[in-house]
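As a starting point, one isolated chain is supplied in structure tokens, in the form predicted alone.
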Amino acid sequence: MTDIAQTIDAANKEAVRRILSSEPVLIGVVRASEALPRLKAGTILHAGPPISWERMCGPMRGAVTGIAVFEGWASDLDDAERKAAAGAFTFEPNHHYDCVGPMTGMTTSSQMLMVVQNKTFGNLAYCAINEGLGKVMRFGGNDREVLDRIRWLTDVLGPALDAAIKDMGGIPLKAVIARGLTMGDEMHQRNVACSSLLLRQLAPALARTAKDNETLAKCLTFIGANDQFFLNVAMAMGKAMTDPARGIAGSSMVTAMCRNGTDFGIRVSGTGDQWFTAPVEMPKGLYFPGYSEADANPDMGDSAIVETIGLGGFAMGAAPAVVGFIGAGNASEAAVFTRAMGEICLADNPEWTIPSMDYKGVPTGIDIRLVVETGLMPTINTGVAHKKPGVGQVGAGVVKAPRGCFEQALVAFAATMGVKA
């Protein structure tokens, strides 16, 4: 083995070690302005790599105008659109603030953010509370119903969850994921089991700490009716687990994958916080009644952070039910996706295993070298947003990461190793 190969191998072992040794714990829910002092009024964090208003897709623009009205930075949606076009708002990626957000990924100063701490390394990661499915801001929704729901999440559910989680002393998450995998979840498009497991833990603490029975009933009802409630927890967990693996010289492991509806972006450990981008792909999947691929927007969201830690499309072998839901084939083919993703990863996670695959650990640690060498692109489970602002979710599917960003990353990575690509 050459000196360069030995260096890369040692660096990748360290990067994988940091992910696998992580101990993520949900420790509370906090207002963004308190958690993120750099996040000022007028700054809107979004999913994916950096993007300007001019290049934003329809649902991203819809979410921007909606959150501007929610924050009181605009009188109505038209006013918000004018101000956005005039440069009144600053746009930055969630990833630049230790955050992640599903689909459009709006994060602003007044919102409540769930906080996950990686107890092994001490770092924190944040994600807003999941709104549910359908006409919601993460899919570009922005009408009064959408804004009223976000106000309720901010004023009622967020503080109630914070009190309950602190009453419990935090909720360790690795065991929840491990059990969810045995119950048919993959933690991206199917979170039914983990959402239920989380609610089962939260319910007694909510009952002890809720201000009144009506508040308690509304909180329990909302979580119980939201099969995707755990998604945002899993995303913050993924961010908390991957951040300690950033910046390891010589490591070719991916530390972030995300998309903004226009570009797909990745970060690689050995190249630090540099973004490598390529045009995002269109999801392939199933559509709600009355909608088709003609209505769909290209893929969006920071939620691919869960694939980065071996869940989502990488763990479909654990979730045959989700394969039909997202139009990815027959349930019997679920394991095919997991085996394929194993070809581009550095390790299996021995704590997160899939019973139907003889307790194989989920593939973990995407290696850009293997992606380019094999031509196997990371598979991501995803929701599908309408291409027009304000409509919301129209389906679900799978999408492949574009090859271009991995090729760019490999060239840049080779340069850090003194190799001309």
Contents of the next structure:
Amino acid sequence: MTDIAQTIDAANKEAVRRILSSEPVLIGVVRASEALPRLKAGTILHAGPPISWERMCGPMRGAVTGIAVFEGWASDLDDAERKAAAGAFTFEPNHHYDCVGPMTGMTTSSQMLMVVQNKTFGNLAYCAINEGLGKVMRFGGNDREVLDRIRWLTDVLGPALDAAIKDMGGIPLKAVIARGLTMGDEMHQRNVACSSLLLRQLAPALARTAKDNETLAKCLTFIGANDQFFLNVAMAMGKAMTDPARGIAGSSMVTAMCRNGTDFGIRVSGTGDQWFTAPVEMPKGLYFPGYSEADANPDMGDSAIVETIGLGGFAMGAAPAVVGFIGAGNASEAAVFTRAMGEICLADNPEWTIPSMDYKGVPTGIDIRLVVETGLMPTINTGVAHKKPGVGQVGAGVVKAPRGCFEQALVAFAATMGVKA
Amino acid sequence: MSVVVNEVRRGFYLDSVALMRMSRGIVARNGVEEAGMMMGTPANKRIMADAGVLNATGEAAQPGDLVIALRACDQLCADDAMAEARSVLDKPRGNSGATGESGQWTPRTIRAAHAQMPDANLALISVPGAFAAAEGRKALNRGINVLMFSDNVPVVDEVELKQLARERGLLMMGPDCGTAIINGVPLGFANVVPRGDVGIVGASGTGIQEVSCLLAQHGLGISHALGTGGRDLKADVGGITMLMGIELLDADAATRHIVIISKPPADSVARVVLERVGQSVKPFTVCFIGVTDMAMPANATLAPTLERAAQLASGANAVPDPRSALSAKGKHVRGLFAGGTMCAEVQVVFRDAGLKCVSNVAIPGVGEFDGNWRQHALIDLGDDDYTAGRPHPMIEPAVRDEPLLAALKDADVGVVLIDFVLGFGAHADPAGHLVAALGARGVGGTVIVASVTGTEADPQRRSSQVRILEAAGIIVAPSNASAARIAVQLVRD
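With the form predicted alone done, generate the form predicted together with the partner chain in the same format.
Once more the chain from above appears, this time first in line as the rest of the complex follows.
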């Protein structure tokens, strides 16, 4: 084997070790302005790689105007749109602030963010609280109902959760994931088991710390009614687990995948914080009654961070129910997705295993070399937003990461190894 | 005095059924009295305490932690069992393939295939030539021997691959290796021949097929047949695989006699190969097709043809060629071959019989085919000129239809010589195809002489192919060389 191949193998081994040795713990809920001193008023963090207002898709624009009104930076949605077009707001990716956000992924200073600490490395990662299903800001919803819900998350649920989590001394997440996989979750499209497991742990602490019974009941009802509540926890966990693997010279492992509804972006350990982008693809899947692919917005969100740590589309074998839902074929074909992703990953995670696949570990650590070599693109499970601002979710499906990102990344990575393309 | 050993893995969750299965394996080990692998919940810890396997280490485990607890007859057995428990936990699981999953997954890379079958030690690589060397390197770097079926691989890559293989003690068969039989397993184009004590190393796939099939006719079998690829004995490759193949068969207790098959090698390579042959105590048959005069080591005999090589290796006597009652009307022989080495062997017979012929793959002493059909023309239809963008005639016999019908219409052609190669990889019914192509006109006034390389155990079954040909009025010779001699006889008469 050549020296370069040995260097890369050693660097990738270290990158995988950092992911697998992570101990992510949900430690609390905190106001963004306190957690992220760099995040100023007027700055809006969004999902995916960097993007300007001009290039934003409909739902992203809808969310931007909604959050601007929520923050009081605009009097109404029209005002927010004018201001955004005039350059009144600063747009930056969540990833530049230790954050992630699903779909449009709006993060601003007064929101409450869940905090996951990676106890092994000490780093923190943040994600807003999941808003539930239906008309929500992450799908571009921005009317009064949507903003009122975010207000309630900020004023009531966030502080209540924080108190409960702190009362428990934090909630270790790895074991929750391990059990969730055995219960049919893949932590992207399906979080019903993990949401329940989390609520089961939280409920006594919430009861102990809640201001009053009515607040407690509302909090329990909200979490209990939201099958995707755990998604945002899993995302913050994914970010907390992949960040320590960034910037390892010689590592060809992917440290982030995300989409802003216009571009798909990846980061690779050995090329540091550089984004490699290509146009996002359209998800393939099933649509709610009354909607079709013609209504769909291209792929969006930071949620592909869960695929980056071996969950979501990579753990499809654990979640036959998801395969049915996304119309990808027979439930028994779920394992094929996981096997395919195993071809482009550096390791199996021995702690996150899939019972129906003889306890095979979820494939972990995407190697850009293997992606380009095999032509097997990472499979991402995703929700589908309406392309018009304010409408919300219209379906769900799977989407492939675009090949272009990985080819560009490989060329840039080769250059860091002194190899010319 | 029993010893209790506990170990705790923090935050390591596995389903209880999987853990119970693992525990059972630990309990079954020598000297282990009791063992449990459980999550550290209060209820589980009580069970383990009651079973007398828990100590303070395990007692301190949290519900999210995995406890490995065991009691053994002494420290040695306990340590051994704990090491086993660790390795069972750390072993990659569920990579045994797609058993039980209705959606089967076929690995896309050598890396993934090797993960699925970790003890595999040979990769058969058949990808377009431009990509073959990269795949070959991947296999060799994993410690896997290679049979490279791909052709059109640059010779510099071949040299590099073979040098890498030699450094790692691996066999690099090919590029352009069409045939091998290893431990009785046929790879590429190969026939179902009995296992026996004759080993073959060949730079020619059809050469290996003809010799192994003739040996089978003589009642002998093959220990291993190793392919080298057609360029191995050229000066720039230097016979690396040939030498390693001889080495392996020389050391193989099951191999009594070794046959070497190649086109005439470069002088420098012939010298090295024969020197290595001379170091062996085993008898060798050396077939450098067409070479009739070359100094051999004492333990080696030179065979100018494949047929002769099979006779020497088996000790069988030459059988007289069948006499044909037919006579040739036209003056010339038209040879239309699927196997390049068959074409070469026929040229040897013609040349050594003093009959002037030409070929598109001319051997030394034979003229290059120049487009003039009014002479004895022996054409290899598997040559690149004929196969560019088309399948090889061994796979698709239709490639031969047009030149065959042209030859039958040509009054100048008295005899058409053709070869059939059976076995794995070959067409399912080449004889039937030929007869169908002849159609109602049949062989007409032309004599067709054929050889059929194959065995009774081949999927096509040699005797039934022969019957189809004979029923159509085609003469079937016992070997390719014999067919050539019959043709020579017919045009001389």
